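Below, in structure tokens: the form predicted alone, a single chain.
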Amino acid sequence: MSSVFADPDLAGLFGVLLVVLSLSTLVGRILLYKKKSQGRSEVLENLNQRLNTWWLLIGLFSLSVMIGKHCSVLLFAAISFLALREFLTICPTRKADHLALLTGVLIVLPCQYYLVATGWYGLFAIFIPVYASVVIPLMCAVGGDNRDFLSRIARIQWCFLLCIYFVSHAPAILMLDLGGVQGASVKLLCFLAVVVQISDVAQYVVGKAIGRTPLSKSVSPNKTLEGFVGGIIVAGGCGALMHGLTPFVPVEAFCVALLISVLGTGGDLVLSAVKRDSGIKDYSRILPGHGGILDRVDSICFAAPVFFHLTRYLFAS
């Protein structure tokens, strides 16, 4: 459990984010205190809600590299069965269809997490693409409902490699072979981690400061262009910053973390449609400032899958 902080760039990455969120955390308090007697606190009371929660993930994924990957399988795992269950709930489904959704959950999902930790890369490339995406619609056919058949086995096909096929992406990071280095992989998903979530927050910061053009007005009312541009650069300067963690040289890190960010930025333009189609704000209220957990993976959905294959083609063993 010890041997992964001893890497100074890991314990050093950690170290930055526990200062910043402590600033943060205490900035936000300060001026919560002072908002309070003005009557005028509910930004920062939404602000506090978000640090907050902060702190737990953190911790949770803290913890679970500290532990080992296993552990970083399963909370991925719980991270993919609370995304489904999330987009389920605003996905019209009829009887016909439980058996489908059943499966999913109780054999496509951990089928697909035991392929990630016993690292058998071969068939957890396919085994949603291919063999649940022929399993699925025959199991819905079977239940014998023609009304929207093709936009519900659509749905319902789309939902597992979302929810589960491109969150597992992340985790399976760690199944890779950088050289025979020892933790190479456990720091390259934390520069993936950190990397999306600096993107997303500097886009927001930078879009609230300088913002006045709508990325896509339809959709994230609340993206700018100005955000979207700044929050990259800003991403992408930090994954420089971190290219100790990655096999990459500071530009290719710069250039993979510019990569990232824009999958990322398209992964929350996605799921922001989808909330937009279904008239709702969040998908749950699980991560209180936050939203639900595809509020807050949306970005890695799209940025892993491409940041997984991209690695292991250029730099793994």
The other form holds:
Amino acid sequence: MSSVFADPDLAGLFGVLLVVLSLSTLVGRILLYKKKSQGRSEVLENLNQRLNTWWLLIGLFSLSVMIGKHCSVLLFAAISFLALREFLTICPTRKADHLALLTGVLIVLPCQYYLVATGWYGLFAIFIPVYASVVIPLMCAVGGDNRDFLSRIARIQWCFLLCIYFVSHAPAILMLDLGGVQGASVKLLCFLAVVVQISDVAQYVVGKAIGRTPLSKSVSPNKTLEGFVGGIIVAGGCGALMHGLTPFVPVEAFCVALLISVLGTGGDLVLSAVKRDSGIKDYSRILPGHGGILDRVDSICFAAPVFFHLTRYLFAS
Amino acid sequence: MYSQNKTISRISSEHSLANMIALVVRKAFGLTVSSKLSLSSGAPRVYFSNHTSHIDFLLVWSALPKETRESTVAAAAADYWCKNKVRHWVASRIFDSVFIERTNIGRCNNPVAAIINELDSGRSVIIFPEGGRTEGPDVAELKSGLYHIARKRPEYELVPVYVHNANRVLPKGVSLPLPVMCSVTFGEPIHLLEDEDKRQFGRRARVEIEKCRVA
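I have the form predicted alone already, so could you send the form predicted in complex with its partner chain?
Now the full complex is given, and it begins with the chain already shown.
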């Protein structure tokens, strides 16, 4: 617990987050209070709901970081589980897949996070792509139902890849040894999480303010080109400002943050396409104002694996 | 007589266990409840639902508010739930079920009479009028029990219920539940119309369940 507060960069980051969140909440409440006399405003109510949920999310994340590595791993395991549950809910499977799906939830997920917690990189990297990918389709085949077989196993495998494998790369950052500096990996995880979420928020804000050209009308009608460009620049800028949390120099931090932001948008678009395909608006209503867990961590899903391997390749010893 | 003994013998630890189970079910399956009527009404009702899985009853029952839940019992098939001691204990002590016969129905073990008995003593009953679990999400043809309840006791509200996704949580013949998000939709209560016969009423009740499915 003490190590986090002792670190000026992390303490600064959480301090800034606290101030920004408090100010936004204050403004949100004042606006809502003023509008009350003129009747209900859905946009403002949603904004306030979103802010309340942000308190919860940032609170949980900072708490887990403060308590320690295993707690962060546990938090991401929980996120993985909730994401998996949401994805399975919309993912058409058949009775013959029951065993395979249960194996994913009860065995693959805990094992993957166990590997993260123990820092067993070699097995962590191949456990799902090799072992689960061999066993899962086999289990579906043993189920004896051939209908839609190929699309069923494809869906199930991608679901495990997305909700377990990809998400687990965020806490996997904690296993990186960045030149033997104590607590460096924790700061890197915070860097990733904050940059991704800033990118999301900035894209939303810039898009609402000056957005005109839709990025992809059929997939995500609310996303605009202006919002995208503005968002990644803001995210890059914030990344550069936060270079103290990373082993990067400011220019590198800018580029990495830019990359994270672009990948995050990619994840957002892909998961929006999945939603459109399934005819739903949100993955669930578990996070008031935001929708489901997958609506919130879609960007992390795509940014975390690339960020992890890039950093590991370039900087980890 | 049987039902009264049962209520008295239920102890408070079993009550809190039941509440805990309801909480776990709601959290584990991210249960969302939508309803066209107030669920906290104290009046006895018949909730009639589609049936795809053993977990259906748990989901409908957990979806109800606490006060209502405490006065709501399940209609459990005697041939299944009295088969061994564990099943019987779960059904009678935890969930306060009224056992009904599906086979060998005679004068003294009439399922409709047992349900009406519960209603008359102020409790609501959850029934699955399809008469057994179906394989998929479609609602099967209903058995006539619901009609007989409606005819003999027109004063009680009959509430259609649709349980979404339970067949994916625990399909027939599977023993471990898969965490998939479920929802329960309560529709508007129906009553038997004056000139309605058994078949017409059964068809209408089935449509009402289907309506909850798309709502």
